[in-house]
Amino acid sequence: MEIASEKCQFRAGEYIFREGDRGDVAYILEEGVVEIIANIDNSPTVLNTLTPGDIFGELALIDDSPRSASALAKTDVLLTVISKAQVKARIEQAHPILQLLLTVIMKHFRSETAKIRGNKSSDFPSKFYQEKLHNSIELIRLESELYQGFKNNELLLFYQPIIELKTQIIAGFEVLLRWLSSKRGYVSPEIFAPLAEASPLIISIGEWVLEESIKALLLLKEHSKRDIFFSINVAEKQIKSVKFIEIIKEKIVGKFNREIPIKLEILERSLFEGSEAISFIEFCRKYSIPLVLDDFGTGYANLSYLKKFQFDTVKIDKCFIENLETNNKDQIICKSLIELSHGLGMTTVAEGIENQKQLEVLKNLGCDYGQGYFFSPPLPQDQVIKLLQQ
């Protein structure tokens, strides 16, 4: 959740913070003048004079170091406060390369500050620096390996059954991406998926997923002699890409003339992309491509999206399912989501079903479909064929 910035005032001659203080906030100077003063050779020295629009005190928020200088209000000043939580959230959301660059810049700045003050070594906390540097380099290395792994056909598709709850018959499958690295072995999707989705590689991966999924779907239909569908996740970067829309048009619309058995899953937060998201959804509606709204209820749960955009299915997140059999609040939430979806002409899918009691509750609430380890884990294609034949 976004944290609102606060305002604060200091009188002329007051210290905003002193050298050696713990740094827990940074400041944007809105009105007045601030002097940054350091104790060099036992003498207070003005390092910088700040005017409205300048920011100061930010480095201490990043590396938890004591203040390396003092900030004195030269005149009456008005400041906007930036909290540690705000800074931390933005660093964590940044791309690994930007995180690495920030860490290196911090190291350089601390080193230069130490030189000015006559210290031979930087007061930058080496443990913090080494940890951030190691983590950032590791993510960059992993992203590079993912590029190479994609070229070397190390990515795999697994399929998790989606069950019609009334009949408990397999209605379709969610397509899930897996990576068996030649260097690392199995890499968790929780680790590599965010890297892929944040990079341009996701467009090429998305095209490959569509091609392979359609091949697998046609093969499974041939073996099972049944109508089944595939549900495929779409990332924000794909929604923004005109190229990906053309890929969908070629791969899906060009392949199926009648009812399209490929559903595209979109995260609720992807709808924040404004006109790009609207264009993508309008395109899918024009060519009758089924759309699934994923993770609704876990983010902003903005009902205007359900009013503005026409979805075919709402997916109920597993966080509402894991304690469903014992938690009355979860039952109320699921009941509301199911009734709302049905009232707007949409079906519902519950994910993360792990036991019979959860299944029974969802059936009684009228949920249409479900998936989870109670039915089956994600499976490779050959095992899916055997499952359907059974």
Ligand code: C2E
The other form holds:
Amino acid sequence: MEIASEKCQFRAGEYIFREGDRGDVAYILEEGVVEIIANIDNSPTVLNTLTPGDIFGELALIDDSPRSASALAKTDVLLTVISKAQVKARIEQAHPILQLLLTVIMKHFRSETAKIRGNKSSDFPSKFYQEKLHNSIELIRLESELYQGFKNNELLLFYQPIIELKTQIIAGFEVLLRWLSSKRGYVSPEIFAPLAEASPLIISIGEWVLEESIKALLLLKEHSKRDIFFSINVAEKQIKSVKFIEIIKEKIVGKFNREIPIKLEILERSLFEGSEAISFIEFCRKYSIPLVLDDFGTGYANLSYLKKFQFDTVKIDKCFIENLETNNKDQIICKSLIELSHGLGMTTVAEGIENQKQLEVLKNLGCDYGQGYFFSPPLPQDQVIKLLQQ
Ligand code: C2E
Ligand code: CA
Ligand code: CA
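Hand over the structure of the form predicted in complex with the ligand; the form predicted on its own is what we had up.
In what comes next, the whole complex appears, and the chain from above leads the way.
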């Protein structure tokens, strides 16, 4: 066998792989004919004859099981090799529920072929896949519980103060979702937020967050001597949803006629390759809805976004703040981000401020706003009212 780049050749009569081999590549047949042969009742049986354009050997890449059949070159053949790494990376990037479906389909396929061959047992799925299966089933369960929980009013909003660093006065709050599940107790947003964001449920949850936030903002205004704003997280699916734009029009644009006290936080990665993202941003500009670029610098750190779209605020991610007091590189990054933002007419918020030293560095660098446990953790509404009355 000769391997030239990602292509390889076999002579007529050579086996490309044999039943029972450990497989770590799949093939696309470019030239020639390949037979797929399995041992059925102890006699070799041709299952399939492949011609150029066909793909084979892919199953072993997906579920790590030994080859379930042999592949024999009937003529001289030219093949393109698909490596395990190529397939694995893509499967791992797929949503866990798709991974689950793939695993279940594979399991079904393996047990059916084992039956045809008269094998009673199949060692599939491997321990690794059993674990994956278990995790995916757990995610599906959690998602349906979240759906139920949302209907049963188990979601709450907490509010984390955003402080104007120059004056140390509360300028606004970031609205953060909380889920107090009747079954599991408190579930971390790090777990349920990505799950909600990956499902259509985020549109309804997002609508609810907006409604609740507006009610809370109007209530808090009665207790606050100054104007305050809310900063609300918006997921990629929401940005791309026509329905969500309608909801914003109705709930925000229709409600506040002059300066809109609600900012929308979007992640840099939501903007990636999306014409819908562009129309969303244009929509927000048209109606003067302030936009915050959240977690800037953690994704693609694509400066062309800053050139193409006008944001009001850039949020410096907590990973740059964590070691700010000791790490010179973090200081340089923060300094540059703040100068860049100011130069382009945007304000800056630093998130995750946990101590006085970090605060001092940020103040010296001219950062406009900050939030973090040093000032306050996210709080329920009644505690926010008390805080504003102090
Ligand atoms: P995020 O938007 O980056 O939110 C900031 C996170 O940092 C919050 O975590 C907040 O509690 C946490 N945090 C605040 N101060 C500090 C600090 O001083 N140190 C550290 N280490 N962390 C701090 P949380 O509330 O667990 O939220 C996690 C993520 O869940 C959020 O990250 C956001 O991506 C998502 N999320 C939360 N609420 C919503 C929502 O209403 N809609 C959407 N789409 N996503 C949401
Ligand atoms: Ca945020
Ligand atoms: Ca953030």
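Positions refer to the first chain, counted from 1. C-alpha atoms forming the largest set that superposes within 1.5 Å between two forms make up the rigid core. From a predicted model like this one, the values you see are computed outputs, not experimental measurements.
- Taking the rigid core as fixed, one finds a CA shift for Y15 of 2 Å or more between these two forms.
- Fitting the two forms on the rigid core leaves the C-alpha of I338 displaced by under 2 angstroms between these two forms.
- Core-superposed comparison between these two forms: the CA of L379 stays below a 2 Å shift.
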